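Just one chain follows, in the form predicted alone, and it is written as structure tokens.
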Amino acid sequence: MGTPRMPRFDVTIAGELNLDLILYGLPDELPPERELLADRMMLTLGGSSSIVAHNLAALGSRVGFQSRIGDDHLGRIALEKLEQGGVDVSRVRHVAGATKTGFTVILQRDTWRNMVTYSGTIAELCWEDLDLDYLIDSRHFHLSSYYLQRALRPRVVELLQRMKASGLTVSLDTNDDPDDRWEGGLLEVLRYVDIFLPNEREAKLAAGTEDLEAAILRLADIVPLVVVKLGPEGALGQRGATRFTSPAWRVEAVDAVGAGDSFDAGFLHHYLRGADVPTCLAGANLAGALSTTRSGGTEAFRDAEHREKFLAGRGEPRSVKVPPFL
């Protein structure tokens, strides 16, 4: 029979690839017809899908990535940054035409931010752009930004079915819905997901309830493992009737851009190495904390010396297994 072939990748991802422009030091109110000055800026890799991919690769996972970008300068910069992070980008499509690579402007305040996104090619990634054999050559498939994937969304169930039929595990982080409707067949999609990674607000909206406990239990009836990001309170995991919790790390934060995506990367990196849920949660919180120590979602991971010093200088935080929730 021979020895089964090792998959080429640990994780494959299909999703958005774009840049973030982050401006700091702006007033809370933006009056019209005024020229306002920012005191700092950062142009960095953006897009939840590409942040997860980049940071997984920085942590040591083998990552394959598919996307659609425009034939423009910003798309080339984003692609270069992702490739420099160690991600395989050989299946990213460059498409000429009027639609340009997506772009997000983030107006960062001390504890909150505004975000404005030109979706561009983000919304145009479609089934025909995907190389399914490439995506299947992996142990795990991850999907981010469900509501931004407008052209792909009608066939996401089919995509996840194909991944599952090929033996991959599947994770999903919806991120926000810009229309704030939370429709589009999400509950059907979740039936093909092994790990759901929302934050507290997203969990409640996905489950259709304002009560977080009810939301977690409702989602756990559908998804084998629900992992909820709780910001300064850390994170929790719900597997059936068993709950796990893990505290957040306290750090001097520059911003929280991409912290949730970095959390996803940390969780999946440990999960794919066979770690238990508490260890995955601890590693996820640590990766999310690392992200906040530099501007944007990937800069702390791109700085290898800073990354390794940060990760090595902290032992595993205490994670807690909670008795079955009644």
Ligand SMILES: Nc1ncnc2c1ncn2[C@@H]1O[C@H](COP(=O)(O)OP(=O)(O)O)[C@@H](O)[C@H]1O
Contents of the next structure:
Amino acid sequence: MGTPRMPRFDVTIAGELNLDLILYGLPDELPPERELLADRMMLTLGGSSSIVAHNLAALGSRVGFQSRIGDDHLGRIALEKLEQGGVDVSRVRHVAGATKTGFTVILQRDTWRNMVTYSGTIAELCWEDLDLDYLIDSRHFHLSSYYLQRALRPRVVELLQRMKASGLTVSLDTNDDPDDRWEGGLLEVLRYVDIFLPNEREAKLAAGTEDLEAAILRLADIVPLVVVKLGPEGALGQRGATRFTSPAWRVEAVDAVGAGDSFDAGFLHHYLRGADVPTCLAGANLAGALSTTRSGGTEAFRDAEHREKFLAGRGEPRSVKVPPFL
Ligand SMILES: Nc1ncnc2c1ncn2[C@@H]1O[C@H](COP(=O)(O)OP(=O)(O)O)[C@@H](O)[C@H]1O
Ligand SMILES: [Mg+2]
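Can I get the form predicted in complex with the named molecule as well, since the one above is the form predicted alone?
The complete assembly is shown below, putting the previous chain first.
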């Protein structure tokens, strides 16, 4: 008997790859037919799946990424940014045709934002685009933006079953449902998820109750570990009857675009290094906080000097080498 081969990746992700255009300084109300001037802009890597992938790689995890983009400039720029971040993008498919690479415009106000998305290729990524052997060659599989993956969604249960049957652990961050219906078999999907990573609003909607406590307990009945992101309040974790809480870090926030996705990256990075739940939560809050210090979801991670100084200055939790807790 030979020794089992080390998987090629720590995490594989199948999902959306697109850019975010963030505009700052616009009025809260947008009157029609007026020329409204933004005072600052940032064109940056967007899409929950690609932000998680990018930031996991920046933290030092080995990441493989599958996606579909159009044959257009914006798709190529997004791909280049992800590749520069150290993510393996060899399985990203370029599909020429009328559908262009997805794109999101974010109008960032002081404490809130509008988000407008052209789904484009995001909604067209499908089962046939996936190379399952590639996705399986990993310790963990992560899925983001469940409700944007319209073509893939009908086969997500099958996909997660395949991942689990191959010995991978699985995490899911649904992000928002643009239809605000929270259907599409989510509860069935959750049966194959080890770590569910919603924010507070998403946790309530996924569980179908306005009461956060009831929502957490309902979700924790299905998923071994539920992690709820609480914005500037930090986060909590629920594993069975055990509750973990972890405060946010105090930072001068530029925007919270991609903070939840960066949080996911921080959590998974520590989880895969064998850390316990409190350490994973602290590392996740730190990654979320880091994300808020620069525009968008990846700029603070791209700048290695800024990133390392920020993390080291706050005593980034050191992961102890123990078997993963799930
Ligand atoms: N203003 C902030 N200061 C410090 N950390 C923050 C701030 N906003 C968000 N975070 C961090 O980012 C995480 C995710 O943010 P949140 O807005 O809850 O998620 P999502 O982006 O999915 O809605 C939080 O749990 C926290 O760790
Ligand atoms: Mg989110």
